[in-house]
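What follows is one chain in structure tokens, specifically the form predicted on its own.
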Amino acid sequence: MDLSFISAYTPMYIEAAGLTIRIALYGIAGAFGVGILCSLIKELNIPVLKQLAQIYIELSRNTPLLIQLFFLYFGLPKLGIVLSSETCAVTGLIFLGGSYMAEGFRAGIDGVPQIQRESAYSLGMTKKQTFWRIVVPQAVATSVPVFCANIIFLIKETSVFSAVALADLMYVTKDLIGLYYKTDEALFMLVVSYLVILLPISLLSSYMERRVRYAGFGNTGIVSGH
């Protein structure tokens, strides 16, 4: 293991990075955006709005993701356009995460049992009412495991950026490997950036799953029977 060789890249590492996470976090938070707006439209239940949404979420769940950047960012120009390496992998993350997202709303929403919409409608609340009070706290509740599942699966899909020419952490390994032939020091040093990102989210995850299941849905009101 060269160490000096280790100690000259690494803020190449470092910069490949930043723009790992920033590209990560733009993409789950337009993901949680389109997740949550097709949990929506299922729950309106609008005929041709579901039916469009449920397309989305198919399409989006059985087809890779390199394929999708591959549309994105040879395809697209074909017919007039062109995206930068940056935009496709933000837009391709988010039309890839917001079907995971969505179905996992959507199974909080449908564990929310049925009694506590009843319930509330006995005591004189009204569908919206009930759906953004007691329905929505208790989905979001159930649902935080597969959030942070979820967004840990995101991060870790962002590897593929690097085949549209987007200087990620991956780019940046292949490029030190092809020009040095440095291969352990190049992995070793992006094993250790992805274990530098993911390993922080991933003991927050834990936290807050914790922290959901020691609450439980007592603040509901109804749920707790007070």
Given for the second form:
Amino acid sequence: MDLSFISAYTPMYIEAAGLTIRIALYGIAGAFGVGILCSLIKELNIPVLKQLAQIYIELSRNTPLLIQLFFLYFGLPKLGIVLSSETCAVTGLIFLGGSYMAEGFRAGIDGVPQIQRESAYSLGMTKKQTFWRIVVPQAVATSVPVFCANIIFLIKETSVFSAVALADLMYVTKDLIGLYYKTDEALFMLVVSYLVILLPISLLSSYMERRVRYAGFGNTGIVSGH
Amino acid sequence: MQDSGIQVLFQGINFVRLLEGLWVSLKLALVSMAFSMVLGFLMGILMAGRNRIVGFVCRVYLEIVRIMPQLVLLFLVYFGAAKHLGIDISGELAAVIVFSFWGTAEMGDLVRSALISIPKHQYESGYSLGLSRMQLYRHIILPQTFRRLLPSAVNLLTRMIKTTSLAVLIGVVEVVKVGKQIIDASRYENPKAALWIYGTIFILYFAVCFPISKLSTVLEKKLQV
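Mind sharing the form predicted together with its partner chain? What's above is the form predicted on its own.
Below, the chain from earlier opens the complete complex, with every other chain and molecule after it.
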């Protein structure tokens, strides 16, 4: 292993990692918004919009991010819609993540037993009070593990952005391997970069999961899975 | 109709070629899934067991797979093997190795949670009825494990199919690569080909994954214990 090579190219990796993190942040925030919107539409049972949300969720969950990106990046310009690599990446991540977040919210809300609502009503709480004081706190507790899993999943998915010519960690690695044959060094830094990004988040999320386990009442029937 | 470019799909055998490309991706997914099922079962049984060291090793393996993006693992195997083992493994082989490695961990975790979710009294009742260990597993534990496992295993298959789309990035000639070839070949007479080809690939993936994930949901409802 060539240490001088590693130190020479560390700034490049830091820059690429910064890009990955920035896009992941935008994407996750956007996905969160889309997720809330979709689950609100479903919760309020708005016709037409409800069906549209369902179609979106199915499309997004049953296609790979890579294909979504190719369509956005190479397909849409033919319709006159030209997106930059970065916009494409963020849009793709929001499109993918929105449905996972929506499912997370829904699972949380559905997971609150009906008796909780009924009890609140019989105590004289209004519908609004019941929703915010009884349903939401319990729904959050069951959703947090799903959200943490989704966040990690979305950050991992950012690794495909090199396919739309974004100079991310994978792109830099491939470049260095192609240019200098420094395969070991480049791969080593790639793994380290992702560890540095994802390990703290993974540890933090298991900590969070333990903290919010107040509404579990022993039945931790949490479904994870993408 | 004005030139929309959709005819690219019907020229020659373009559409059949896309389907053939899709079959390459699906084959990768099915082969990796088969390995993952077998190895994942073993891993799940090991993880559900009481051996601390084995459990710890499995845990570390699972965390590595959970944290590292699959594409990073693909790069490691594809570029790393070429350099260190001196063998030039094909993209397909690298993909099967990595996706099996990933799938085994996911499957192992599913099997583990299915196994530990079987209540203890099921074992005890079995024994008190005079069943042998073999009989107990054959007639009581495994059937229940399968029921709990099936929906999530089917779900894992759709994730596997979606994940195999990454193989194009290490040079496997699958559906996306075929699509690119078609687009490049018709660059001049049909500049809008990209829209239709990538649109079609998007729909194809959906057509494959949607029924499988629906099946998973149906099974989940039907097999609820």
